[in-house]
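As a starting point, one isolated chain is supplied in structure tokens, in the form predicted alone.
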Amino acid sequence: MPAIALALCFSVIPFLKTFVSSFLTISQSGKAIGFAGLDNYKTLFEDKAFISSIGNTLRFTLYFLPLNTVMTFLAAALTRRRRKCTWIMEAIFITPLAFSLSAFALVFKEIFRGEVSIINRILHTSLLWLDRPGSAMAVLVILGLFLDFAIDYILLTAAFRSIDRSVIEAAEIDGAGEVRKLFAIETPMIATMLSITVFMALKDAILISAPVMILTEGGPFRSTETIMYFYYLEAFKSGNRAYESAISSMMVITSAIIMGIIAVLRRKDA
């Protein structure tokens, strides 16, 4: 009951007058002053800045939702076993957690930036890396990759460890080679945890935001503009609270089908 009650107060309540608001002219003081339908979203889906948010986010998400999801398992993989030196590289891959975003997204923008940058003194180059559209859209993946890294690989580090070890003994016995018990047989037991960080990964990707404020701004020419910094930019900047109501309720409805649809899926594979 405690949890029901406080997902009523600061989720579906919240949620609802925001849905309703995204039917009504609302001042920038936040007071309704009519009635608007579907005017709103016509108007957002008419606004070309958006249309591109959206184009930008979705092209994040194919960058980086496949590189996460290699890049962790792999790393989990690796470390799976516990040896003489595996803690060295299980503190080197949960690093990133001992730093906060914005310190981390503010050391890559000191990297990359300008043409005397340390990237390109240590790869002999002269690039721009910010203000070209796909070297920031590639810097702001890489960025990503580096803050969701190790939540990642220690849950599936977790899952890997849970195993129950008599059926890696048993495998072996039967002469399953290293590639052969991964890929058959630990992987398919850990499939859920997989599955979760895979959906974790989808969910940041989707929201991401306060890496694009603080390292590129949205640019060059919006090249990097995702949805969320797109709210941002008209829910704080411009007060457009028409805009704010209808993205909210767009992102909150979209999430719902989303998780719909892997619980469908989920339950066919059960």
The other form holds:
Amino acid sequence: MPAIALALCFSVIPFLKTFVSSFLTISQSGKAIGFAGLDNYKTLFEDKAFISSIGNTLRFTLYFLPLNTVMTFLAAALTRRRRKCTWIMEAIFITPLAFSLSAFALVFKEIFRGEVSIINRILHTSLLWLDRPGSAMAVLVILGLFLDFAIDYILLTAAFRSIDRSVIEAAEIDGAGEVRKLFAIETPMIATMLSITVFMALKDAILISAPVMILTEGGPFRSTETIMYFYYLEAFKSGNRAYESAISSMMVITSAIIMGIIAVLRRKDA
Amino acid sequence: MKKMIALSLLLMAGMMLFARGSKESGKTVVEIWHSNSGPSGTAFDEIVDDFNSTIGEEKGIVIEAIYQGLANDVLTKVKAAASADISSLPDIAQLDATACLDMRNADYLILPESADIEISEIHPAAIEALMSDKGLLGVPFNASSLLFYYNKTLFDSLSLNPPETLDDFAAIAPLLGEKDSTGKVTRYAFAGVPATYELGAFIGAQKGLSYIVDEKNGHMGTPSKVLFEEDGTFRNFLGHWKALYDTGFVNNITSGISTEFAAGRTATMLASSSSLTAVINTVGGRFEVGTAFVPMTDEEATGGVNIGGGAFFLFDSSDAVKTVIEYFVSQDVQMKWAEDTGYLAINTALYDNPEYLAFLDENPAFKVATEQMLQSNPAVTSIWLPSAYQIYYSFQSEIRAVTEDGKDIDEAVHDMATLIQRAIDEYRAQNID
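Having seen the form predicted alone, could you now give me the structure of the form predicted together with its partner chain?
The complete assembly is shown below, putting the previous chain first.
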């Protein structure tokens, strides 16, 4: 009951209010001054910058999601058995949890700044990492990996370790090799957890904004401006209430769908 | 359990004592949200400490200076505080030109006039920068202008003078630049992509005075119309800028420009005069830093630069606030502030102050900025637009498209005008109350 009250107070009611105001014209001081119908959505979709922010978000998701999945899966798979030294690897993989992503973003910003950057010294290159659309996006994706890596790693190793040993031992007796055991026996058994991490990463990718704000500020030339960063600019920098309510309504619905899928997956597991 | 209770009681008692300690007996606190970091942050803190230990001590006033990020972040926070609870606003906030539009429409702003603040000694260009149809919006404190920075050591070795116009610049750019044997550029003549700030000068100075939008760039009312397309001023600028870019020695980067400059990888750059001390510190004596007037778009662009930087906006009209503000614009404070940072001294009495004049003579790089301000048309003003952030980036995108992708200049001008027009229209639709 208290949980429902809290949810009602802090998410459902504000969302409904936002949803309603996305069909109204709201003044900068927050007063409703007229009915706009679908106009707010219409102008939003006519805005080239918004359309390109959708493109940028999709591009980010497209690079981030497979990379994140493969990396966390590999890390978890390689350390799934407890051996003498796995704790070292575990500690390294979980460390990102202890730091805020913003701190990483600041460090990245210094590492990749300008042509005389630290990374160029190390790699003997002379790339302007954060000043070319392609490489700026790449740096952002790499930074994004820190977002979910630790938590995904914990979930996946826990899933691996909760597999019933007898199944694995049976496979061993049948002469299954390491690779075969991993992909044919263990992976299917953690499939639900794996798909949960994938959808969580998907949700995070679609909502990404803080690293963008710190690392690239949407640049160069708005090429890394994601939907949520665009939203931040419009809502907080420009005070554009029309965009604010329209975008947040759409994003809440999108992430609600993704969270719904996660919930269904979890139920299937239980 | 008993131990726990005893411990927490002890802690609470300690906190109460501490809280009482921080609120000094009977002094009026003036809270300022500011945006000064680096050399400016140090200078600002010293100025505040100075007040607290002298005038503040005498009159029972304490300045509490709170750093709130960049000027733009301060604005975001002021707006958030105002919409949540007016009483959470500070007494004073240091904001820049991008805040003016919001501040003009804010019912919680106290105009300097109503707070009875003396402004007769402040330079007219700095006043003009903050003048609106409702009167002066804030009190200038950290005034600055666009400034042309160049590698003086390099210019001297080539016996070159800083360019006066963009055409001059295009003519000397190939001399300033350098390529290695593979044809890769190792030193650019210029780095950066102009945005709203630079165009305020490049467009504003044309024909002596040009506006980007009507209502005197939005100062005299919410703008309703984009002017640069009709006037042909943006088009004119893009033509000259493309010629400069086509020399092959302009680096279209939007971040880390002063790092590149300090590393000697670009011969010149445009930046705020307020960065002067920071730039000189970063260069660290590897070469001599020279400053010059911003190159003119063409021979007829004689308007000079607009005064930007920041000002104090008041949300309280008490005598303590008045005392604090008058301290900040006083000769002594303005002199220290200008010498430590590169901001322009806005107290006109300083222009006859022998101590300040001696400083300028010893530091020609600082002198240029002041001279540029004095020679500029005070009517060339900063632009007050809604969606300032988006417009800033769009200017850069259009300039890049013209220079790198060969986008038609007229098309770029039209796209830019359409974008600003739409932002204005949307803002007007939301502000008819």
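The model shown is predicted, which means the values in this text are computed figures rather than measured ones. Numbering follows the first chain given and starts at 1. Rigid core (definition): largest C-alpha set, two forms, superposition within 1.5 Å.
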Q.
Please determine whether the C-alpha atom of I257 is displaced by 2 Å or more between the two forms following superposition on the rigid core.
A. yes
